[in-house]
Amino acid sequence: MNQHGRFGPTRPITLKILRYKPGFIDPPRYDTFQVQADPLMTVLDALEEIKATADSTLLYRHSCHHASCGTCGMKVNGREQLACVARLVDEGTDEVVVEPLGSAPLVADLVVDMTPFALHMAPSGMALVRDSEFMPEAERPAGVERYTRYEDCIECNICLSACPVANTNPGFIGPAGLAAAYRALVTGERPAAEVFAYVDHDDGVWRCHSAMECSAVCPSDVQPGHKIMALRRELVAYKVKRFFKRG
């Protein structure tokens, strides 16, 4: 039965959530819960309601609630999204399937191990902040030596989950790591030879099949697929220049 909630009329929506806990819920199974969803209820809102009122053992990652931290990435009806901004009513169905991200070891319920992601990101030279490109003429406040800006990538692992190569080849650096390597190259944070040595191998820039699923699901518009293509072009140009210099 439809009701009226704080943000408008509500309707019942069933969440079918993958559950897994080694030694307790093993093998994985799907549990179903029902919530009354108003127009603004997100998947994360629903998970928090379920945890508070129906099953306190439900595990998932979250933090900021406004698409900045990247911790609540998961699959919603088979598509990688941030649960904090994915609205239930936008799914257009009375049943919403919620699953953990792919291409990462499953820890429990909707929680995956982010270690492989971090291990691929670190060698790329990814930094949390870098020198700002904006307002170079601005007068800095006393005690502030430089301005910095946060990177667009929020390290949510969504691009790796959507990547068909990463799901079949755990050794692949992946879209986020390769996009970060390209960023390090064009900003001069890392020497070109160092960046190319990191990406020029079978599990690096050449493993990408150009499916562009990573760019399609990226919540921060990083466009990792396009940056991988740009990185390939830079690498080819680098190799050609080196070839003719040797000649």
Second form
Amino acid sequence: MNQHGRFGPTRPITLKILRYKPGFIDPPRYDTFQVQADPLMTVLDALEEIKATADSTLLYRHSCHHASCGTCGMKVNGREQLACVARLVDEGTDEVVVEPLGSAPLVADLVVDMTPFALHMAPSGMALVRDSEFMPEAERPAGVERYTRYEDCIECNICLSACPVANTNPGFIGPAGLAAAYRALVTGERPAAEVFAYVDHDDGVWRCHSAMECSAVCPSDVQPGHKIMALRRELVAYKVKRFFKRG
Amino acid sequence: MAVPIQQKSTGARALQAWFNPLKRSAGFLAFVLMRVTGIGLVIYLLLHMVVIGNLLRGPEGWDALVATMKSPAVLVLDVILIAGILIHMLNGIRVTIIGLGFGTSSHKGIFWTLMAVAALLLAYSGWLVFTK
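Could you drop in the structure for the form predicted in complex with the partner chain? We only have the form predicted alone so far.
Time for the whole complex; same chain goes first.
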């Protein structure tokens, strides 16, 4: 058994972590720490060890530790991942660079401001948990007022960070918001005209430049890039139909 | 136990968001290529207009320019220009197809297929440029 209470050999891995604290560590810099990583040690495990034993001022967000809350999204060796399931040894490097997500204002160290993301998600009406539309006929046990259904999107902001357009255009609704709009359309959560009015503008569905990186990095297999393209197809069909109805 | 080792500064990362394809997927590479070739083609069009302006210098000026254009170095630039046109044009077809919601699940395959077509056409074009 190793020092982490798990089995498996350990090897030293250096974490190069971006640090920023307005007025104190300003401009940002990288701090470097070394940990003894076993095959199961995640980036979040390493951050917790650093915070507990080396630098208690290190700031990062986390909650569930099992990829369902979407809180610990960050860049690991330049690629967006959930720190709680990204294993250090899987990176295959002796040094692992840990940085905050892009496209969101940096608050401190690895913590970004999620407000812009939430503001882009809210108009779709697709919150993380919402009423089920699939089982209206199902019998409910006594005391259960209604069923709820969990959406795939864990609202981690990883897709916006990986999107090259969102990184340079803060007004862009972004992959998660547009994917949510598509869900609102296909489930009937919102009237089609309302959804299309929300996405049919320069910073909406047409701003996407098809890099599809959002789909590549999404830890929850939402495939937001694919949803954006499907939303465009529906929008074009809607416009064509409306054009001929007018004629 | 974690041990602090060293500290050093970092610079701006804005350009990385558009032009750094490292650790990214094929779609991001397509995005980068589209921008690089697009910027390159705009620069070429501006240079082209300047070069065409040599017509105003009469036959002597134009003949000298044509002689320069036949030098191996300029022919290499011609091949680079053709590469830019092919990549931008074929990638544009990919963007159009998936941008309308078709073949999104195959977008990587579409990209690599079109880039293979670009490579074949470029090889043929290069052969024509240097032999004809």
